[in-house]
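As a starting point, one isolated chain is supplied in structure tokens, in the form predicted alone.
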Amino acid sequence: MSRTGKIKILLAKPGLDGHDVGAKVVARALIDAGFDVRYTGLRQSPEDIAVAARDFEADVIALSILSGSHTPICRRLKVMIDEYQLSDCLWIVGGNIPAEDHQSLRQIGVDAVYNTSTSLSDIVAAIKEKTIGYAK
């Protein structure tokens, strides 16, 4: 948790997907809810995301993935999370994630998966609820 007492959320857009309007809308909602949010921008590699999360001292790593490459990206990011000792971070993924992939993402280590139809208020409430036990 930051010196201001705010939960720190690193929001990243991994892979080659060039659509980030939704990620920016989510970022704004999280900021409005009182979180300290850093959005890394488009086309971030798992390595870039892990370094940014470490440097930001993130409490939450949030990914927005619309490209369909969520499983390989999350597998690679899990390696980086372990390498950079970020396993205390709450890890969430949102976007076009088929329901049949939710369990496999959880097996990789993702704590929660949100579809594009999830309301912003539900995302905010879930992060607030889940970070109580995750915040550093």
Second form
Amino acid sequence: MSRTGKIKILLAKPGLDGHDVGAKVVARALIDAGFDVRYTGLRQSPEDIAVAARDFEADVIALSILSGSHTPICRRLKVMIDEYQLSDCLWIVGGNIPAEDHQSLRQIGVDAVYNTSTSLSDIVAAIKEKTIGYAK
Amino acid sequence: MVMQNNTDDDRRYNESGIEILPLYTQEEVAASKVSGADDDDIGNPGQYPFTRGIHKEMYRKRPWTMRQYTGFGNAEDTNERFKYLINTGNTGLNVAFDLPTQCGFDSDDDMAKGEVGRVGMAIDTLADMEIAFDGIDIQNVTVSLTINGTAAIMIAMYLVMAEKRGFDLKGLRGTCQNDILKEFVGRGTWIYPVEPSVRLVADTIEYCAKNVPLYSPVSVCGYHIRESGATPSEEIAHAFCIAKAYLDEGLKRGMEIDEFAYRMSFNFNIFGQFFEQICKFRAGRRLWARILKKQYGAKNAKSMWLRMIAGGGGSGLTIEQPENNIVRGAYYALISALSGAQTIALCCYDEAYTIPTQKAQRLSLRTMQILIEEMGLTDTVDPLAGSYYVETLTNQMETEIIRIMDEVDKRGGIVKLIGDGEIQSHVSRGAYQHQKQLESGEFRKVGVNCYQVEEDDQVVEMHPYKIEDAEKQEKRLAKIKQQRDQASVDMALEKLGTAAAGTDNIMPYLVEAVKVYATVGEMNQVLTAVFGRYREPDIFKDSTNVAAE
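To test you: the structure above is the form predicted alone. What is the structure of the form predicted in complex with the partner chain?
Time for the whole complex; same chain goes first.
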């Protein structure tokens, strides 16, 4: 696999949540903004996501979660991120995440949390800023 | 024609792309007549083509069924909430299942971790179903099961529960969502590939037509296709294409159209522009009648009825200034009431954040009750009929729905287009465009891109997730597994597998497995072993992404 020079984003839908409208909208926005995006589709286990991120050589792991299970999912993914040595990746989470959970997700290791009301341009700008120097 | 003073920058369009004029007269009504329609366009309620309603007296005789969507935790919690809803005036139940149940995993499965009882009720075996409906008169308070991937299993469980309770299946009413084709477009609780998934739907249609003739085994959902980014006319068009695919499957089984089409029901969304929504329903009702009569040769008027739940509207709600959602909900309820829906399940103002609280549920119910008791909405049928604007837009919406349906057929039909991911791709592009218009301010949304305010952090009470409920559920499952006759379960599951591999209707085998307390996960595993699992097609082929190889 050769690098295109683009920042590579693995966008995943963990768990059983089927609400993928937002994930697909964000995927299109990231593609249009020049990122190299791979969307996993629904129902990914933490290990599926880690394997996909490794194989894709992702710079960014982005999760979309609207079922309310973000905390247990991120805890389990953290174990896999460590196991697959992916902790250099920027890790972001978007979805229906109550304000009081943002801090605990950051403590688990998530770098940034976005709500359903975050604009596409804010997401794109934030990822660009946070990944300066990432693409090899 | 009346002079239309439309300069280019003052042209207005609804979401379906139909231009809205500043004034309508009888000339627009005549000019918009649907091509090829040879019957009376408007007619009377209760008469073909049912533009004004499927019943003669509609709500005057009986108001719409109020069926709020609920379910969480385990069967005990949900049973308690059901009873609360009935006591506050709900006349039907709309059951939410948790994701493991919807996707075919038992509560003790690794994939179920953190999800048990979270977004709906957990059901593993018949025992849970029995607890959930304990003490509820399911003949008079009709029950709608919102489930798709495991719908055949859940219908089997529901019927076994009802029979054990002493209800006569020949007279049992109720509905299951069971519209798997739309799950591939939105909502996402598919399990098996497209073809066996459609076979399962056909199995339930055939089985219910013969054994539970008043039960509606399928509620075709434009609802989630709309939520996923489709326009209102696409919502109806895609739903009708899907409904026709199921009807065609029924015909392939050798049934006559009038033997089963009369139990087909629909589920549509109510957010969006006021008149576009109302005309969408009137147009859809007329078109469905025409399709059944002209394309399928239905003779029974009931087969031509567009029976529907019009509700929800969650995608119209906003996180910003959540109290505004109370007002939106009231308008959405008014849309439903003016649309001739049989059932309304109204969204709750807090659901952009969380599972609705008891108070929010009651507020939605009261919104509908105020329409019925105070506003006179149920006194006369289809009060908007004859309005130049409403009749013109009804005609135009019907024409647009027909155009989209024809295009789907020309491109290979809905089943193929869903299998290839084409519909998914189209709809998700729509959602992306909408989001961009929202951010640019082109599409106005109060509190989001205009009239914003600095807000308090938390104005909505969050629904608590009780981990103890999940633990309790796992314990009950373990106990059932210990108590049941394992040899009977093994035998029932083996027979189920053989039936799945052949061409028999699977329903009787599911019923037998349910009776001996086989779990949802066990039955699903058997079916997955035969059918395989669905793999999502790439829907971003049209985008500019060039993946590194």
